[in-house]
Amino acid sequence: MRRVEARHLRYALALAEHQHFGRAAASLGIAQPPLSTQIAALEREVGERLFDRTPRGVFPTAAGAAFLAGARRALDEMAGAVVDAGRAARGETGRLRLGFIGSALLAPLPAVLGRFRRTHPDVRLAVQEMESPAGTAALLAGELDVAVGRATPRGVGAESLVTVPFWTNHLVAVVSTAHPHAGRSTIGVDQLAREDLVITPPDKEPAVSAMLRALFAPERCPLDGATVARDVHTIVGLAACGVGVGLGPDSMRRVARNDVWFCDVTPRVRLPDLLLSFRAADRSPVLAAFLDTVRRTCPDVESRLDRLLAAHPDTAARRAAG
């Protein structure tokens, strides 16, 4: 016997438990002679007598007792390794690196990440807020597993990504409760053109900035003198202070305050979708588990995501390779 195998450890432990070759063989489902032969071969491999054969039974020697203690530990570790391998294959352990724009924390990331944390508590989440272009660059560089933003990924390597619409928003305005529009359900674009506005930095969400600029006549664009706020929370806070009318996604309504009022913008303006992107060739079980959570949490994403995966050449090549 060139090496000690797991079955030899089980044979030795069964013999120690039953203290009889016949009973041990029966418990293992093998005949007695092969068990005797294997134990003798094991002793030759170890170089020590592991069992005393006596008329009263078969008992471990001092060397045998030490060997059996190690055998138990080895089998326990092997069983644990099998469990760990299965958990890793199912995406229950590992790491997920996620980059996101701040407004995604209003919706839908709280529901998605909350569910993922509950169902995959042993996955290490590394999350980082970053602008959409930076998220794409980090994803292409292999520094992220998932990126959530509003800009469609572009540039060298963008064709290797799968990008699916993740969440839809329309434009709303937020005003102080002292503002003349407080209490109204809507505010028109023409009315917004006469207001001081509060917006996010154009370079932070360029797709939103371009869409807002297209709303207003170029000769009198209120965005040129708008107050720039770091995020939607700051927009709401400045609106509450009476600095101006804040503009942002309808998910901004989740910033609950009793000193502001939200109005839908008319005509209804759909903002660029929140987009979820990942590398099509990424075979990580953790990523697969996260995408399953997205499917369950955002049902509208499921069919679009499956169609995109089926059509992408990287995933098609992976399926063909088996």
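Note that the coordinates shown come from a computational prediction; the quantities given were computed from them, not determined experimentally. Positions refer to the first chain, counted from 1. Between two forms, the rigid core is the largest collection of C-alphas that superpose within 1.5 Å. Compared with the form predicted together with another copy of the chain:
Comparing the forms between the two forms on their rigid core, the Cα displacement of L28 stays under 2 Å. Here P267 does not count as shifted, since its C-alpha moves by less than 2 Å between the two forms after the core is aligned. Superposition on the rigid core between the two forms places the CA atom of V255 less than 2 Å from its counterpart.
Having seen the form predicted on its own, I'd like the form predicted together with another copy of the chain now, please.
All you get below is the one chain by itself.
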């Protein structure tokens, strides 16, 4: 025999368990002589007698007992390695680094992340808030696995990313409960044009800013002197202070405060969709599992994601099999 193989460990453990060559061999599904020769070969390889063959049974020597303990651990590790591989392949273990814009934390991230944590408790989630352009850059730099933003990735390398819209927002206005508009269910764009506004700065979410700018007549645009805030909660807070009318996505309604009032904007203004981006070449099972969770959680984008996921052969095969 050249080297110690897993077979020898299995044989030694069976022999220790049955204390009898014949019965141990039977439990292993082999005849007694091969077991004798394999144990002898193992002892020769280890360099120590591992079993005492007595007329009353076969018992491990001190060396044998020490060896058996290690053998048990080794076989456990081997079995564990196979299990770990399967779990990793199914995306049940590993790491997912997610970057997102703050407003996505109102919806739909709570539902998606909550479900993912429940179904994949052993995946380490590294989640950080970042503005859309930074998310694209981090994705390309390999520092993120998934980015959630409102800006379609542009620039060098952007074609290596896959982007899928997965949440739709409409514009809502928020005012202090002391504001004249408080209590109204809707507010018109023309009315907004006469108000002091609180909005997100242009450099933060360019797509949103561009869209808002298109909403108003360029000659006397209320955005020009508007108050800016980088965070949804700040927009709502400033509106509550009476600084002006805050504008943001309808998910802003989830900000729980009793000193503000939300109005739909008429006509209904659709904001740039929340987009989910990832590297097209990324075959990480954790990513596939996350996308699957997104698919199940956001039914309106199911078909679109399904088409994309079909491009992942492994994932597609796994879903077909499951």
